[in-house]
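Taking the form predicted on its own, here's one chain by itself in structure tokens.
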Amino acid sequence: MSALENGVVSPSLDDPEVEFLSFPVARLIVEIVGDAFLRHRFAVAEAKRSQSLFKDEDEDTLISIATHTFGINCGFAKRDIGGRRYPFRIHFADYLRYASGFHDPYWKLVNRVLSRGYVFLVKEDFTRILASAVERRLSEPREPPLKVPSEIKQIVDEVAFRVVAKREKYAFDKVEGEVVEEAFPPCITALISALQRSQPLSHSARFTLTSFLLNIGYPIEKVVSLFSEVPDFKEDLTRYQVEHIAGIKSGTRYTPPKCETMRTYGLCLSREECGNVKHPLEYYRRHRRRHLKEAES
């Protein structure tokens, strides 16, 4: 959650046993959720954490990590060039592999000390290369296990829900006044119909439906009740998630994803029918006004 929400993970090693066990469990959760955005956030956060820890390691340990963990062609340089001490050297091919994503001109190969195919590095730069190796390793998808403990499954559900919420904080004001269900966009109507048929929804679909209904005036109790028809319904977890989206738990009221994102989720049903609408709440506002005008006339 620290990686997802803040982009960093504390490097504290106050409890080594917890630290040791937390990493594989966190990696397991990431792979079960299977979301590229979450995997990237986790990889970057762990890379930052690793670099902060690498800075306190001696040179022998860093060389051992680089060669044995990541297979990097490197070694000791221990050269003084231009009044600067270079403890490490790394083959230019590995240097380019792990530094290619750094945009600062400082990292361009033309600006480095290069001798006989090896780039000379100070400790700070060498640890940055190692951190890049960590990020790349954790960015590679792994096949998740087919079965996981129920405790982990509950955490996975929560994290997956937070991932969708983290990605979408669209600036739309809450719609006040009478709820007009006839003005619902096709995607929302389809999700409600699926629930009424007791069909389970994906995390992105649940977030979309919940945030939409809350933003048009549905009370929390009614939203929770709507989800009670699905086979895996758990009232305490559902209520927590609904209250989180409503801003009671999180302090931030979330709105549903924009239509472009809905299409990537596979939730958009009728692009032609919706016209140039770019957000489900925009569709609802337009059709709600039209419906209320027709009702008055």
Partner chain sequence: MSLDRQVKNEVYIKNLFRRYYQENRVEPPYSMEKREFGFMFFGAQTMMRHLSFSEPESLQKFLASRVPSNAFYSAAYYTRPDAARMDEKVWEGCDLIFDIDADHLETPCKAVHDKWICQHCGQSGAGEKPEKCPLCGEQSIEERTWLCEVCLEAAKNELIKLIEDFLMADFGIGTDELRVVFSGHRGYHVHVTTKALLDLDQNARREIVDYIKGVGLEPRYHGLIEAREGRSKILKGPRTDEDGWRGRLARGVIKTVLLMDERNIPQERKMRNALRGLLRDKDRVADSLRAGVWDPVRGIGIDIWEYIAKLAVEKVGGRIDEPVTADVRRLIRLPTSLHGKTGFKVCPIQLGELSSFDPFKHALVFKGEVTVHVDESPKFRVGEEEFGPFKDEDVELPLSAAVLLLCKGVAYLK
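Same protein, different form: I have the form predicted on its own, so give me the form predicted together with the partner chain.
No partner chains or extra molecules come along with it, only the chain itself.
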């Protein structure tokens, strides 16, 4: 018990025993606080740390960790491709499970060598996948213990307080305030004008438009009336669908797809004009801010 307390109080880096124990205690605290934001920050930090530790491990150890700790279907490839050696291979399903969230085009499956179900990887990439697995594992909520020692309880309260302060800085889901139509991204503007010309929209297009408008503060009524322009408009059905996307009944409010997804669905218009934006709402947020500033000055 005292070792546990020591681990929390003074996490010295050169004492392996303390280092070894500080992790489960930290994890315990995270679970007792039970906050998704905190859990995510913790998971990301630990994943980064683990990746730098994996760098010094040999190939056997890495494969053993991947297989036994995370159940990843992988192995030795020992393959030379284009003059470069690829020591590892991993089944594409596991590759996608852990890497489909990475944004860099380098990580897209289409930019990988895939053969007979396996993706070939260099060591650096393999450790990144492992780190992603660490992050995923730590992001899964666990049941916190029923009884918490008072020393830990104190820390938990302190952490919980700080989480609230930090999180306010990051709150970004819904865009509050007046709607600035001039700041709509080109994809959304195109959908609206298609609607106004009474063109029927695909399911994914309707979903995108609806979720976008709801997220920037359009009331449900206004979204429904926008759809009244289409020839096969059915008010009941439209209202039901819009309310569903707004999360009225289920509590899950949907956000529009990210730019990458929009591209897959053929809804994205121009990458250049949008600059480095990854999400239609991000485009809106930036341009809205710019627009309001200009309007002031």
